[in-house]
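Just one chain is shown here, as structure tokens, and it is the form predicted alone.
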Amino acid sequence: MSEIFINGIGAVTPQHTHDNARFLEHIEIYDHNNLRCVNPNFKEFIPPMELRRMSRIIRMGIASARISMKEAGVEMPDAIITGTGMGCVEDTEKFLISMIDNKELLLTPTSFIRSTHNTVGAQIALKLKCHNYNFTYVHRGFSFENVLQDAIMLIREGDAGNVLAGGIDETSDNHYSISGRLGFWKDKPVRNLDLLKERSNGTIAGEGSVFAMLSNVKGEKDYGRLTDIDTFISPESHLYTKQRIENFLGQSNLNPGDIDLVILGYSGDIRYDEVFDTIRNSLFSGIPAAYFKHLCGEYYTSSSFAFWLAAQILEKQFIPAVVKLDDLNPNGINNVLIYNHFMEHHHTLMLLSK
């Protein structure tokens, strides 16, 4: 099977991630539970006249896609694949509010047109004048992982050489309020860097856009390789999860001891974090561990932030102190395992290698 190289990556998140030359040098600290993206200068990626008509999520998507393409030196991808759990939330809300305010009369269709989940992928293609394969996955906590699986199949089956693959979601005040009623978020404001110290139900909300240029050809600058990926739903026990991880690593002829860093999806929600403690103690004792949701918050495609983090760590051979769960330091970083779940339902595994 052909290898899948990460030739470029771009990220717009609640941290200063849009400049890949600076790897978490400055950390944004939040004292509330609804994290919003730190925006780059969008005029560097989008003409000002077009920018004023674009919603926030489209700006985020185009900017992160452009960054990854520029790094990879690719002007036209063979495929554009996007994953999102909620799509264009703010445009959806604008249309629904307009329906209510105008009693379903004299409605402008713009917000409705831009509210569809495939809007981001479509806008990227329009900007590039790309007529190639374009697909959007809307599979809740599996959205970004299904993007990567599709990209792997396209590349290995010879249908694409360069695939622009991304995960994107945005939050809003209304979405935060509604999902909060379902018990998603913490009742009281929490400082994001103290997320794991707050032993209570709920977590903090987030958003972000991460796009990667994947290829079967090693580029001049590579972040590493996407070795394998796996997903499973609502495991019956922690023992099943442990066995699933062992089998997953075995497919790449690896043992838990071969992993140099494990990135875990701790969210600070005591209802759902126990499995990470179990896996860490039973499989990866003595192996450096990291976490990431205190930097980006929780959202359906938050694993894309972990993907960005793992790729940066592999390329720079450096683990920032802000993501460390311990004081362990590997001699070299060759294999990074990401284990995440969304609300204990959607469980995902990603293996990245140098």
Second form
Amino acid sequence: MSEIFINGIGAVTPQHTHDNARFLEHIEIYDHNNLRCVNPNFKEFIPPMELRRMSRIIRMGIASARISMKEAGVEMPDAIITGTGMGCVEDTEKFLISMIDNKELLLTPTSFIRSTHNTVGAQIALKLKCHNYNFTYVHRGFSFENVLQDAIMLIREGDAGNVLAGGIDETSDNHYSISGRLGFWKDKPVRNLDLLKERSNGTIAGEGSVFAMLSNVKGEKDYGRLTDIDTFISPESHLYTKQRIENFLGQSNLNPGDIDLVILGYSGDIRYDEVFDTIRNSLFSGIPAAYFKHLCGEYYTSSSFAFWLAAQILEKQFIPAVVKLDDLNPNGINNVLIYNHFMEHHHTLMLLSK
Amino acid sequence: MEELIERLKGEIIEVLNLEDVEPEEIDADAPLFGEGLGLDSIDALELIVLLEKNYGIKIEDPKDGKKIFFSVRSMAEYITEHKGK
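The form predicted in complex with the partner chain is what I want next, because the block you gave corresponds to the form predicted alone; please supply it.
Following is the full complex, with the preceding chain placed first.
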């Protein structure tokens, strides 16, 4: 069975992640609950005349895709797979607002054309003139994991050698306001680094784009391997989740004690974080643990940030203090488990190994 | 006419999101499509909407588009000729 090597990775997120030479050296601090990306100079990735028609999410996607491709030394992937929970929200809103304002007349085409969920994957393919497999998964908190699952199958079945796989979502003022009415976000502004100190309902919103070049051959960069993935919906109990994680690790012939770092999706929402405490205490007591949503916020594909974090940790063999949940230090980092859930509905497991 | 040309340049920059272009850099007589600003068919649709939205002018015959949108000056001349009709 083919191994799935991570040969390149690119990330545009609310932190300074687009330069892979630096790893969370400078932390961006927010004192509001709607985190936006720190943008690279997009003109380095996209010609100005093309840039003018692209909304933020398309720019973020193309930039992070190109970073990962350049790092992996791949000019033409065999497949491009993207995952997004909300797609191009800003352009969708722009188009709908324009429809209302103009009484369904005088609609401009650009925002409509760019408002579909598969726009990012399509734009990457257009820029590369890539006619290969191109698919976009839109499945709320499973969107990014579905991308990885598809990439694993393509590579293991021999249908692709290099797969460009990414998770991407953008936030907007309207989206933040509407989802806030559903109780997603905290009522009062919270300093992002104090996310877990606030014992209240809700979390902070975020966005980001992470693309990885997955391959059946090991490249120059050693971000490790994507070993396995699992998804499950609304588990009936914490015990079920515990057993699911044990079974998941068992499929790779691992026990919880073999894990060198567990990255947990704590969001600071007291309604939903309890399961992470339970899993940490019952399965991973004495094992270093980390969290990430204080750096990127919560969004449907936020686990892509955790994926980026795990890959960087495996490559650099270093856990930045800002993500640590304890003072434990592993001797070496060979197996990293990511356990995340979105609003306690979509639960996901990812195993990355050296 | 010159005032209208300057106004049009600003509106074109805004609706087409020409981030790096200043109004004085646009030659009023240069072709908008192909060469010059290098606009394309999607831009043409945006300009049609601009004429209707900002000046109340609806282009009835699509064949006229090539002549009307040849340059900023040709647009201004068309607006002057048809505004209020």
